[in-house]
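To begin, one chain is listed below as structure tokens, in the form predicted alone.
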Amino acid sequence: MSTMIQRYTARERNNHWVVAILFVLAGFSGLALFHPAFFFLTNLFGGGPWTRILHPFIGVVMFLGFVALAARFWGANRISSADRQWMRQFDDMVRNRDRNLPEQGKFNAGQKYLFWSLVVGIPLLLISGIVIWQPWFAPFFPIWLMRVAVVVHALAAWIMILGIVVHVYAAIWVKGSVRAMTRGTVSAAWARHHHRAWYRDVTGK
């Protein structure tokens, strides 16, 4: 039986899943408000008025959860020269030629760039969302700023949604990744294959 290595603690996993669930809820409620084609999603929240009420509160709680998550993983997501080289060899990753890639730490370059896009995008969602939050804050801002905020909010949301879709697909595609965030452990073989530098750090091998 393969040796198992702890990748995430229970607290880290809980934090991740709270943010993930809130992101899905914020995404569905936001899409429902964004275009009539998605209005059916309001049924998940008790109808249109409740969707409009709940969406910003979900977003605020998601932001707070993400701040805690970002604080936990900030240091492990610093971009290195090996990460930039990994991105240049993206074709090797797609073709599963991992041994040709530079050794990766706890997170690979793709995960790191997603992390930093979220670090930028989620605060943008919060700030722009506050500007257009009726009836509490919007009346304090000029109409031109509200219009800009609507565009920024929509663009940031779509970029975040696309990034998370890729993140989920990659987690399913790389066998063993889902286990890391559900049980907290990965096999030594998985760690050695996908995150060799991290494997060496945690095992001393």
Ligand code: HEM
Given for the second form:
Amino acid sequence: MSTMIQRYTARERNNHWVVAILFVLAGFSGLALFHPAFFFLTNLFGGGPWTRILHPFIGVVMFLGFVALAARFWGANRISSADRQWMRQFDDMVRNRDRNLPEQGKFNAGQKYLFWSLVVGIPLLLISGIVIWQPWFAPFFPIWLMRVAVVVHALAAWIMILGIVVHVYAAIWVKGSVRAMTRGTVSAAWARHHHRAWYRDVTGK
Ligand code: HEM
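Return one more block: the form predicted together with ligand HEM, after the form predicted alone shown previously.
All chains and molecules follow, beginning with the one already shown.
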């Protein structure tokens, strides 16, 4: 086996999976409330009333977990001019012509844009969710604001679900990535191929 490089600590991985599990639970319980086609998902949460009670609490805990995750990964997600160039060469990335692409640090531009869309989207979900949270908070807000919040909540959730579907797909598709978040390590070849600038930083080679 080739040399392995540490990519995530145990704390980072725990934090990631807690948020991932809560995101899926918040998503399933939210979809169950959104449309009758998804109502069967209430079976996972103990029926309709329990789904309605649990959904906002799951959301709040997910938000708190995400704040911790975002703080850990904030610095490594700053957008650089190399990232903008990488986005312009999206075609080379999709066709796996990595050699033509600018060198990437710990995260590539696609990962960074996903990160920043979550940084905007998850607080939007929390704020809009509080505005429509009956019976605790909603009575403090005017009806027009609740109407806006319902739309913002559904739109933000929809965009993030699509983003996370791409995230999961990419994690599986780029061979050798899932182990980064399960075992914490990646092969030297993986690091050199996908994140060459990061590889040089951590190995000094
Ligand atoms: C549900 C299934 C999920 C799977 C299988 C998955 C898998 C992974 C993997 C393998 C990595 C490491 C990628 C690398 O090191 O290059 C990663 C990174 C990351 N994941 Fe996930 N993930 C999931 C859900 C989520 C969710 C729900 C969130 C947040 C709401 C999230 C946020 C992140 C972040 C912030 C990173 C760091 C890279 C970046 O900034 O994009 N993940 N994930």
